[in-house]
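Next up: a single chain in structure tokens, the form predicted alone.
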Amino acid sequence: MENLNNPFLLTAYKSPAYFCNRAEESKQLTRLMQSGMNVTLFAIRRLGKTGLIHHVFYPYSNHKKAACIYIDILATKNIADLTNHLATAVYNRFPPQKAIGKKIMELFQRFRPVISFDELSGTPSLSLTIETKAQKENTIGQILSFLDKQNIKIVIAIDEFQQILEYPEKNTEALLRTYMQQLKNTSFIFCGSNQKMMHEIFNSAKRPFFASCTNIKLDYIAEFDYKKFIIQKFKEHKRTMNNECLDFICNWTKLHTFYTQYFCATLFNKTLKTYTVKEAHETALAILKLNEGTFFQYRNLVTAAQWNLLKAIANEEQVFQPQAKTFIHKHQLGTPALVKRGIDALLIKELIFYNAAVETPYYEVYDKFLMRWLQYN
């Protein structure tokens, strides 16, 4: 269980006090929301997309003239699941005791809704009875059309949006795009963890969503800003950290948001008054030991050649030309063709990613803790 006094949050957004920087991105996203623009938020996994959305939505939690709705559709398998996720999010944002909420429940009554409650959080969940093909294709449109007519500004964020490509209903993109074009007071924020699939949806001229959104690329938080945030949070709890310790944290986690937060949360749990690089080294080893079982599972997912390639990329940290003779010879990886197949397999399994959003693109291990474990082993 996460320490309630720990300022380095790993899961749910709490408040601006626990959010590190992203000032420019927050302003940009807010401006686009207020102007009614649709947005696609691009970033690699675990860099803080979801946190940024909740941070921007936070001031509108109880706003009378605007409503922000967030849904994560990673667990959805079809358009009916997507409809239920949207219905649940709308129901929770506009509970029945409010005027709009009463109207929404009247709309939902057409679909014989079943309300259940999460056993842990107590959060209500709505399940609509959607049986016919027409209901599957039209219910989302009816919900969006209803919200759009309520004389308030609506912003809907759909996380893990690439999941729609896995639906058996292959016209989902076209349906959603058609619904969007009919709305006047509703805008969307789309984001997802699979960058290849997200780029295919929004940047391919052959797809319905092409040129429909303004793109925002989320990058790493600047080292100066992250260091300032870390020092401040330790200081608020009357703890100090020397520069060597701070430098080690930022270098070891590569400033990747989730891994930096995780490291700091683990270090903070030591409840010391002063932190040096010795405590940072101990924390790093403890993290690797704790996650070692997962790392062994990764090894069982790939072939021996792919594992050796993954280790080589981890040791280099950034690989610009994996099929170059110098790289292959240095790490004894066989032939360029073998490396090419290995790269493709590791990309599919998302053990590595290809950062194409820089001047000189490169391959890198996704999980920074796995990267360090591979280096140590």
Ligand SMILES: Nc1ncnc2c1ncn2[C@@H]1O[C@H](COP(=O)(O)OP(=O)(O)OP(=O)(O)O)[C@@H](O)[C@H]1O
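These numbers come from a predicted model, not from an experiment. Residue numbers count along the first chain shown, from 1. Each form is matched to the other, and the largest set of C-alpha atoms that superpose within 1.5 Å is called the rigid core. First, how it differs from the form predicted in complex with the named molecule.
Relative to the superposed core, residue 327 undergoes a Cα shift of 2 Å or more between the two forms. Once both forms are overlaid on the rigid core, the distance between the two CA positions of residue 348 between the two forms is 2 angstroms or more.
Annotation for residue 19: C-alpha shift under 2 angstroms between the two forms, rigid core superposed.
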The other form holds:
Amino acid sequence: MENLNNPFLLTAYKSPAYFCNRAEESKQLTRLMQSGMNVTLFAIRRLGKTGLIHHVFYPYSNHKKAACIYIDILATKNIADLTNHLATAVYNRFPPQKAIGKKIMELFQRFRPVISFDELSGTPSLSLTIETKAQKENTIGQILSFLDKQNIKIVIAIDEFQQILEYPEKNTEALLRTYMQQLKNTSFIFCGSNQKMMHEIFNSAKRPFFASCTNIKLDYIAEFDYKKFIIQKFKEHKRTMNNECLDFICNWTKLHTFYTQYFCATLFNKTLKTYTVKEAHETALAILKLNEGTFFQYRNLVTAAQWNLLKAIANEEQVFQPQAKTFIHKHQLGTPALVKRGIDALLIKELIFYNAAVETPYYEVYDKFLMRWLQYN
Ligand SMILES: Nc1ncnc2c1ncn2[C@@H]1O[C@H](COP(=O)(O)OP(=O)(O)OP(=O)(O)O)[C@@H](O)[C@H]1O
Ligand SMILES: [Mg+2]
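Shown: the form predicted alone; wanted: the form predicted in complex with the named molecule:
Let's see the whole complex now, leading with the same chain.
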């Protein structure tokens, strides 16, 4: 059974104690928030975008002069869903017992709100009756404009923002952009796990959000900081780890946050006083065994040629020029044209990513555990 005191979180943000560094990024984001700038947060998957937002919002949880409101819209299918997600978050930040809460409830009353409670957490959620075209198009605007007039600073983070591209209402981007422009005390943070769609929304000159935000690019946590964090968390539970073990963790997971956290959480679940590379090796194999089902599913997503290419990239770990003769020849991948098509397909399926944020860009397998599994098989 999972150790309930495990300090390596794999899901929701808890508090700064469980969060490794990101001091500079937090400072930068906080400064932009304070100056009322809109921000888009970019990074590869599972690197810590959502975590960072919660981390910078944390000090404002009960702030009198500022309110930070976070919504994850992955589960929304249309504008009405989006409105309800926003209404719920606003309701939870300003419960009716407080002055602002009382006033916003008056606004919500117009939409015959139904309040339900999550069975596990007891958290209330609000469902407004949004039926007509006008209600669909105006309600979010009314909620935002109400908040904007409360004489406090409002920051709204919309996570998994690319989901709006799936809505049947194709004018959602334009609508939201129009609301945004009318607000004085409110700013936004946008982020999403699908980088391609996020770039499409924010960096395409033809679209409403073009040039509307400051882009922040999140990078890997520095090795020194992550190592310090890992050692510290083990130490807090009176456990020690030698350097060889620590090096193995950082190298094996490539410091890709989710995978490093997952590895440490699994290692931590072995309740020991001291950890050496032997336990790290055992943990690595256990993780691969546990996730093997997922790896086989990945295989069904691609053709045999693409799978071979994926294996070749996994074996090289970083591939700078996939169409180069040496790489193709070494791994017997056919022609440069075939490799080019394969790379495109693997990128679209998000099995690999292209790291363009470094001096010499390269391709790498996204899922670090899949990468290791391909290397071992
Ligand atoms: N600085 C950090 N210190 C410790 N754990 C972190 C840190 N940042 C993120 N995490 C953890 O790493 C995992 C991945 O982070 P998160 O979900 O924030 O990534 P993401 O970039 O939002 O991913 P996605 O692209 O899938 O939305 C989570 O389990 C989170 O708790
Ligand atoms: Mg996220």
